[in-house]
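Below sits a lone chain in structure tokens, taken as the form predicted on its own.
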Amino acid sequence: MTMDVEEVKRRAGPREFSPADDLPEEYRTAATRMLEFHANSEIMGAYLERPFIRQSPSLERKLAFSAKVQDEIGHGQLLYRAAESLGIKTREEMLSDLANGDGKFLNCFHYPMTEWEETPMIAFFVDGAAMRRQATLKQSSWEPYAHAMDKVCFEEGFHVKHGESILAELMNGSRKEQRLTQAAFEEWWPRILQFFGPTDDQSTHHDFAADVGLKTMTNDELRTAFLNSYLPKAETYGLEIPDEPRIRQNDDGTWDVVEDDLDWEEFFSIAKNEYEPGLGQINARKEAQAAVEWVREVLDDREAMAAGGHTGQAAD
């Protein structure tokens, strides 16, 4: 018998629900939205970093970026499967929506990244922010999501160390490398602080997700926790915190960001997937998906032939 939403709220707890439970559509839709968004972000993050497999300045860095990109694609597939188990959308539908611009993904991955000095902005700061969020999702009420986070968090820990290693190397390098890295930090810092999404008063999905146990911390709580962890790390490596968005220190020594300084109009604009820079990233994904369409067709044909079906094509 299908549970109603109030029963789901009463029972909500870490890893409480699985595909064996007959959950209401409201829960399944909310969980699918979260998982699809997360999976899309893993895929688009991999596309953003993929060019640096070739651009890396050493064999060690090439191997590390290659492994990282493979990890991110794997995380995406793992999360699509966890979303698929909710029975709302198939993996193929979610991938098609992403390629067609209907799928949403993290704001950071809408922007192009072209210079080596930009790589630690994703590999250290954004991945560090991701770890902050993903660690809480290990307590999600949707069991397949929480299980996926066990593997994702383990691998993301290596990604953060990889990014920190690049940052340390750059900030201990030449004055030119330090200057370029500082410039990249100033450009990416507002995007990094927007990683966790809109402020709590503008978030449209948080309350329900929290009530049914899909999330355990608010966007503002996660942003503040990240800031207090990573602001000292940035300063340790010699990065100067930009004047805007303003960062203020509280009486207890903790820090928070002046939320009004963040460009939320731009944030919501690019989330619509209708404008640059995000549109360029989506088009790249669409082209990549189209380029390997023949592989899917061949595999489908072989599967149909193995099952005794007729594909309408002559055998070789």
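Take the two forms, find the largest set of C-alpha atoms that superpose within 1.5 Å, and that set is the rigid core. Residue numbers count along the first chain shown, from 1. Please read these numbers as outputs of a predicted model, since none were measured by experiment. Compared with the form predicted together with the partner chain:
After superposing the rigid core, the C-alpha of D301 moves by 2 Å or more between these two forms.
The rigid-core alignment places the CA of F37 less than 2 Å apart between these two forms. Taking the rigid core as fixed, one finds a CA shift for W255 of 2 Å or more between these two forms.
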Given for the second form:
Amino acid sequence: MTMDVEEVKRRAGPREFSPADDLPEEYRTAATRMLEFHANSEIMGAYLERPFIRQSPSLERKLAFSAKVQDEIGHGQLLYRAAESLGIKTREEMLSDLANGDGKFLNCFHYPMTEWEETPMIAFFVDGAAMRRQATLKQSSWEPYAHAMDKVCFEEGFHVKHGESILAELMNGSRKEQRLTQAAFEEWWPRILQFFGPTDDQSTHHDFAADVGLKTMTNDELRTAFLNSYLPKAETYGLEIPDEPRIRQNDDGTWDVVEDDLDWEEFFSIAKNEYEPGLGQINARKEAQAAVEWVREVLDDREAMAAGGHTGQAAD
Amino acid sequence: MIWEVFRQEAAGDYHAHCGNVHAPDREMALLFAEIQHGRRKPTNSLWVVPQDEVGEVDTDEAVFGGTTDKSYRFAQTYSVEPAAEEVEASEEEQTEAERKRGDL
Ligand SMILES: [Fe+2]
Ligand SMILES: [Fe+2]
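Could you drop in the structure for the form predicted together with the partner chain? We only have the form predicted on its own so far.
Every chain and every other molecule in the complex is listed next, the one we just looked at coming first.
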């Protein structure tokens, strides 16, 4: 018999529910929304960084960027599987929604990234913010989500430290490198502050997701934890924190970000996939997906053949 | 017919291989698995899988992790300022993996 929402809330705890449980549609829909958003973000982040396999200034950076991009695509695949196991949407549906502009993903990945000096803004700050969040999702009540986070967090430490190593190198480099890195930071910093979304009272989906244990920390708590670690780091490397958006640490360690200093109109047009530069990102990935359509067709044919035959040797 | 058995100790844990059973069909395999593998050790769930259906690739055929130096894939390669708590935790897991592979 399908569990009712009250029972789900009562039982909610880390890794409590698995595909063996008959969960109410409300839970499965909310979990699908979170997982699909997370999976889409992994994929779109990978596409944003992919050009830097070519643009890396050294062989070491090239190797690291290709490993990182490979990891991110893998994270996307893990998360689509965890999402699919909820029975609401298939992987194909989620991937084609992402291609046709219906799939939602992280604000930061809607902006184009063209210069090497911008790479630590993603690889250090955005991966750092993502990792802060992902570490808490190891406690998610949807077991396949938590299991995916075990593997993702294992890999992410490399991403963040590699990003930090690029930042350290640039900020110890020529004056031109330092200037360009500071400019990139000023451009990306407001977007990074918006990573955790607007303050809680404006977030519509949090309450239910928290009540059923899908997530365990509020956006405000996550933003505070992120700023506590990463703002001092920015300063350590000699980055100047812009005067605006104004941010202020309270006596209890929490942070106030003056929301009026951030562009929420842009944020919400991004959230609806209506922001013009973001459409470029979406369409570029759509074209890449279309270009390898023939590969998926070959795989589907093999699967159909294996299902029809008796050998079960489809993987030869 | 042989069935491989995977036991999960508690809800939320991974199903880990714990042995196998002889059984003529799935129903009996589940019963035998329960008796042999689910009685003494803490058990929340068991998976049974026909042995023939398990694919395997091992170190005779594959070089897991590749043949070249892949240290660029690991957090401990990048020495920067002390990392955030969750990044440190990831690095510890990676260092542990490196040790187990015999690369340290
Ligand atoms: Fe990732
Ligand atoms: Fe990452």
